[in-house]
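To begin, one chain is listed below as structure tokens, in the form predicted alone.
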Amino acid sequence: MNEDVSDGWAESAAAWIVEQGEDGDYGRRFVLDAPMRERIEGRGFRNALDVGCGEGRFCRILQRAGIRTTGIDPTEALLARARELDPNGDYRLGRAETMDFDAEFDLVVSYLSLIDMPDLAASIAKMVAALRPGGTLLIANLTSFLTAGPPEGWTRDSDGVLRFAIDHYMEERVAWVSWRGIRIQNWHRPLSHYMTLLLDHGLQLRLFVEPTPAGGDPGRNALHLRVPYFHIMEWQKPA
């Protein structure tokens, strides 16, 4: 049974699989993967939950770091690809908002998946519940500056200069975004919304960074430097 409910993921799964490949898309390959690996390698993590695991690429990265993984995602076509590439992996159909894990993991990861979750409060509550005391919640997310841009985003002004439009920043809303045959819904929320939900669970912030590109096309990287695309947060559940 496919749990995709008209948010575009079922229809976009094939294009997403092509876009990611084994090395990930541009942002993962040149911006996020290196700092995300730094946060998992050599830390003693044993058992990780990847929430919104998609085709399982980050689960495989976690496994290469010696970490046992469970992946959960609501799109069956992506899970089928994850199982094809990792036949012995543990991949489960489900949504963050309704998953049911009780303090089973010392690491919970959301790698660019919070923006896909309609009920963020319920999703974060379930992620925190899945963590053992003392465990780590590792989040990579689109910045709220970036998600406040659509539908205009990057446009040229009357002088032909490329500008990025940010509007209705404080308004939580969903928008359709499209690229390379992918068309999905992303949620915009102000940063304070994320921070308040996480702090309300008593989590302790251990890391907040806005990584910059390393390698890749200079033109694309210049846009990342003008408008921060991503941030990484690491939160610890009190022991």
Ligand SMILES: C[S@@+](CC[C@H](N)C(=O)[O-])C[C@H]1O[C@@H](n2cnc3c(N)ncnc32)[C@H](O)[C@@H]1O
The other form holds:
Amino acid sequence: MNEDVSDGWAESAAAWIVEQGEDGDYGRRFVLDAPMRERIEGRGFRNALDVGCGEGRFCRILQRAGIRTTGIDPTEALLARARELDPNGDYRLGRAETMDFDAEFDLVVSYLSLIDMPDLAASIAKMVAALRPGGTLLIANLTSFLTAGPPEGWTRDSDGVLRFAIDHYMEERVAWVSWRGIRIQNWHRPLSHYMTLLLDHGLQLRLFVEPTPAGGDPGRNALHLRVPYFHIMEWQKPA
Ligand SMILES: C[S@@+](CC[C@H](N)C(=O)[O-])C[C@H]1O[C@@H](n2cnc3c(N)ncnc32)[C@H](O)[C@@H]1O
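Moving from the form predicted alone, what structure would you give for the form predicted together with the ligand?
Zooming out: every chain and molecule, the one shown earlier first.
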């Protein structure tokens, strides 16, 4: 079976690679990377599993922090780029829902990939299984406020003022989103859906932050201050 997904990732891979470059796209570069690096550096993590690693940028960041990495992703073209940039790296074709790791990682990371996974319950169960007791699950995700936006999201009201419309917040659903040659599916789920699944595994919440931009373009940053785009959560598996 072709492991490439019909969610737009195979077709969007080339544009995604351009969009990320080595510094990451706007949200990664000016909002998420700094607080994500703070969570991995100097913590004594020896190995990490990056679930939905894409073209491997965060694996390379983890390695620079002295952490051995395994990246897993279902999009062949992104894995090919990851291997090209990091020929000695460990990159595997697969989905979160069906991966098979047994309590072997100090750290499991999902960097903006939970919104891509159709079966969240199965994905989280596999991430928890991959963690050793006492291990850390580090998640950067789009907020559920943001994912409740499409198809409207940012639109101009009748006075021409930019507004962000949220609707059907409690309804889990998938939407196509497109920008600069990328066209993919993102899942919306209420925040309680994520929290309940993580709590049901007995994980303990150690950190919850809604990072704001540092540097970048003031006009773009103003939108991030009006509507929270991202959150970072760190959960610990009981020892
Ligand atoms: C928004 S990208 C994030 C990539 C990378 N983590 C980063 O931050 O640059 C989401 C990634 O999730 C992957 N993905 C899609 N469905 C997945 C699944 N079921 N399990 C694991 N990864 C998946 C996509 O191929 C894509 O690489």
